[in-house]
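One chain follows as structure tokens, the form predicted alone.
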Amino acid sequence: MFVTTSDAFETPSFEGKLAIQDNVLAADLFTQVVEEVATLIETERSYLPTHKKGGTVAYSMLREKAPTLVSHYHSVTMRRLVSRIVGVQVEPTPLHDESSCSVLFYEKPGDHINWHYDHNFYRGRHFTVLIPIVNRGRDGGLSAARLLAKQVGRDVEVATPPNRLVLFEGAEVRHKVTPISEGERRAVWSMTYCTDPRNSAFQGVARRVKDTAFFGLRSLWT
């Protein structure tokens, strides 16, 4: 089970529209998640010049291959946790959004993503949850890759050890991940939540275009 019950820890501040919480998953659940992520060998590699290079396992694949990740994404406990931190009620984003629940892999030299916002394709506020599952450097410590966020006009490094929750309002917080080095590996469980997951026709088309760039042509039919 999660260790994110209301009395498990003090609610972290969401000042700056970014919050972190260590050891967010109970040890047995985290072990189960690590084992499930290890079975995900078929990633969708994407390369967008000057912007992104890396691998992703999309929501549609996780629904087939990773039932633990998907069930906990939809769990009441996780929704309550995110809602409590951000101060508003949130819901999972729709099944057809391939970014609703995904696993991001940085495992080849130079894998990275440049400065960007997480575009909001919904009527309500949109939040991104990251839980690093693997972050392994060549020396046994963390990888060289770093998550950076713009906070009050300066670059702030957000450490990403395994089992740390990083929660932010992606459309408001500009962020990037620096390149990973040879022999290193990062696997990050990514989830999105929204206060109102409805969207306009234009937002729906824009979401499909984004998903196609990251997950391939199959996204045109989701």
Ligand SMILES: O=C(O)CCC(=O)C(=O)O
Given for the second form:
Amino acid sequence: MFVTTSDAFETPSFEGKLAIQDNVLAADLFTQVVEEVATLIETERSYLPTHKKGGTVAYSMLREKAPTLVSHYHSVTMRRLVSRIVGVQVEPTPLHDESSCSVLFYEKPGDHINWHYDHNFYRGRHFTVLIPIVNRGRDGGLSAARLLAKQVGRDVEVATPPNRLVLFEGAEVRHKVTPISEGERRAVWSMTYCTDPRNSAFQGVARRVKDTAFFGLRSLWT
Ligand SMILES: O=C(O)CCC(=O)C(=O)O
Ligand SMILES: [Fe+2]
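I would like to compare: after the form predicted alone, may I see the structure of the form predicted in complex with the named molecule?
So here's everything in the complex, that chain up top.
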């Protein structure tokens, strides 16, 4: 049941380590996802009555409240689609990584994200998949928020209408999201995939150095 329309489109280009594909989820699935995200945001609000600011619904919460999002994140269809676009085999990132599968929401005027890279904690190459779920301006069109990505020194504007897949190598493509305006709303489903989701060699070495130091010191007084 977890289908994308992926068989119906040509593989989009991943030039500049960025790909875009419209209408990525089949209509039925997209409707189901929209409903799940709406419930999720309502639940978040009722947990925190003073909640005013946009934020993130992390993976642990999605695992409790958003079965469609979580199963689709793990689906063979999704893995295969991302692998096909980036040209290397990828898999989902681990459960303990709250960014693996999350929903970002922007609902207060000014909610935005400054220029950044998505940090890669893993040994392999790391890809970010965004699927905007809601993007509503006051006039019924899109919100004022724009995703900008650096491409050979230039800022490229990527519109983020609902159900458009935006896939990029977040550790290499610097990006930002410009602010939404009054009365607007934007919710984005974000997923990460990796060619080798073990810890990076650096983290492994850092951990071993720390352990050696710890046990080394301890050996001085035991
Ligand atoms: O909201 C978006 O379109 C992108 C968000 C983003 O870059 C991030 O959460 O790291
Ligand atoms: Fe990002």
